[in-house]
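In the block that follows, a single chain appears as structure tokens, in the form predicted on its own.
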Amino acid sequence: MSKLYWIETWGCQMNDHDSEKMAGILSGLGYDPAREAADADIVLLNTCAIREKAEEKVYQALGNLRAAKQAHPEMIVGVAGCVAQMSGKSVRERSPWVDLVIGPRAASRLPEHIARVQESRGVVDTTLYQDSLLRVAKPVRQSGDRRKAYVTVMEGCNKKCSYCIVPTTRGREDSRTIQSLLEEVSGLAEEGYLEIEFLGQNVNAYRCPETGEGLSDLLRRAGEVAGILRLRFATSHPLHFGSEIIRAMADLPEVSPYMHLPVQSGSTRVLKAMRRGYSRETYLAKVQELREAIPDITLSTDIIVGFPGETEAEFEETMSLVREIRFDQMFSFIFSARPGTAAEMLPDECPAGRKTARLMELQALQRGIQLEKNQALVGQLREVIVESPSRRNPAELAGRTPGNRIVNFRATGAVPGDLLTVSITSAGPNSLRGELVEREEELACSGAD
């Protein structure tokens, strides 16, 4: 009987891809995926520490695993990712049935750590290995449909945003060579993948250690790889999002007209307290340059409400920024103090109830904007790559446009990875509905959203 593994993942695309890498390592050791955690010989929780709520979900999951561990003492229970890096030994102190604690840059040492656990329970490795990008087995792609593949271009972040724990959990920036990235992209194209998303905590700070080439160079050279229809990248920091990247996006049809550019606040004073390195005005200027170069760009962002010291007037500055820019998508959160960050020590007089109210006001504004922008697409044609069955109706399919919008539609015989054209028939704030267009020549009428 083969050995089985189970990996549960929280957080960003980086964590999703880290899980794919760990699955690849385990596959190379002779493990197969389990149907559920209780059946597995090794269970790994790949964690996120960006907010306190995400961290607590990890300990809830560990509590649920306790009975399975007691029933099968030989099961290896591991915590990986940012909570592991942040908390280290205290993970095992809080949940003594955990055998293995490994930070993001120690995951490449998984075979060695499994062997150590099997010899004597209790391994903790939170070393920020500088060679972690070079010691990766072939990932087990989660999509499995030859549609989209993640490719890590760099790790870590050199920024010192006052609220952010990523530099602590992920370490300093380290980039892969452009040649190794192009070889990986070419190999994925040969396997039939259509879409590549380049990943990094601060992806537009990518710099090839051998040639000095940056993200714009990588996009241009990856755009020449036959078979790749779409290129994306995340996550961008506005401070490093420059004209050369915008020009590459505008020049290359393979680069999707979509940009996630976290603003975090519309107040220059709050941005300074956050140590973001840009002002409201410089962010607006970048958005203007982006929209002038790519008029049909889909723009998404992150916003934190209730940052320590944020006044009612400063919150209104954020609301006015959202009204002015009219983002297509937004991810918004109440400030969550993370241990060891500078913001943890800032005085905070705003009541929790008011923070919640601010978040609800912001989200209501954004829902209205998204609904208006999505309804404006009704009657238009869009190209989609089929991703999966629709969440709401398994008899339908869900596909994604170049501008990162979800479209639900019916298409008999279509499978994930198919490239189709749909006519948009209705819209909600978070997704579109469409009908399949049979005649491929109508694709010439389609837009980017």
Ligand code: 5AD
Second form
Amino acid sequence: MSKLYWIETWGCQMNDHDSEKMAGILSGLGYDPAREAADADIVLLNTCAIREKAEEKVYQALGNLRAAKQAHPEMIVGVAGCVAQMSGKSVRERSPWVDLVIGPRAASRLPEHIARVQESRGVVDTTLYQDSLLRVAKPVRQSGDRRKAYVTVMEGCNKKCSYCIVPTTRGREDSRTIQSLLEEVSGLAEEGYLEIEFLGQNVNAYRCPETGEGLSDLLRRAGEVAGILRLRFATSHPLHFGSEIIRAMADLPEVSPYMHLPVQSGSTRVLKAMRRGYSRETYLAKVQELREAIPDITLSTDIIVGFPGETEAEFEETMSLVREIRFDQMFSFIFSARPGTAAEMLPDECPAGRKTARLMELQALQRGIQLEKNQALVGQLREVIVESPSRRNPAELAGRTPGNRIVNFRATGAVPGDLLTVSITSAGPNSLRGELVEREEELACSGAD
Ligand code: 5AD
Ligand code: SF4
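I have the form predicted on its own already, so could you send the form predicted together with the named molecule?
First the chain shown before, then all remaining chains and molecules of the complex.
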């Protein structure tokens, strides 16, 4: 009987893809996927440390694994990802049934560490290796039928945002060669993938170590690969998101008219305390440049409320920025103090209840904007790539527009990966409904969303 693995993942797309790569390593060692954690010979929790809540979830999951480990002492329990990096050996002190603690840049060492654990030794490795998962070539892709693949182009972050744990957990920036990336993209196109999402903590800082080419060059060259219909990239930093990338987006039909550009705050004073390196005005100017080049771009953002010292007036500046820009999508969070970051020790007098109220206010504003923007699309045609059965109604399909909006619709016989034209019939704040347009009526699609 073959050995089985189970990987659970929290956090960002980079973590999702790292899990695919760890699955690739395990499959190379002869492991198959298990149906549930309790059946597995090795369980890996690929963790996120970005906020305290994400970290707590890991310890809950470890608590749940304790009984399984007692029942099968030979089961290997591993903690990978950013909590492993941040907490190191204290993970084993807190949960002594953990065999393996392995940081994001040490995970390429899984084979030797599994062997060491099997010699009945606990292993903690938080070394920031150069030959990390970034260069592991054979992921087991979880998105096969969606025909969308992640490709990590760089990892690490050289910025020093005062709230952020990522530079600690992921280390300094490191980019792959453009040659290896184009080979991977061509291979994926040959396998039938239609969409590629390039990933990096600061993806705009991508630079080929051999040729010096940057993200805009990579987009241009990947756009030439036959069979690739859509290219995306994340995550962008407003300071590094330059005109040459905007030009490549405008020039290339393959690059989705979609941009995730985290602003974090609408107050220049708070942005300075966050050490973001731009002001409200420069962010607004960047958005203007982007919208002039790609008028129907879908724009999403991240916002932190309740950063230490944020006043009511400064929070209002965030609200006014959101009203002014009218983002299509937003991810918003309450500030969470992370160990060792510059913001950890800042005096913070704002009561927790007030921070929650700010978050609710911001989210209510955004919901209204999203609903209006989605409703404005009713009656228009959009080209969607089918992703999966719809979440609410499995008799329907969910597809994604070039601008990253979800459309639910009926289409008998269609399967994930199909490219279809739908007419938008109604809209909610988070998704659209549509009807399939019969082929003979199909019109040239206009617009991006
Ligand atoms: N507290 C709250 N939110 C955070 N983020 C990053 N660090 C923190 C923190 N300490 C948010 C930022 C980032 C997103 C991925 O998570 O908005 O863009
Ligand atoms: Fe979480 Fe950041 Fe690590 Fe991704 S890089 S898993 S978001 S802490």
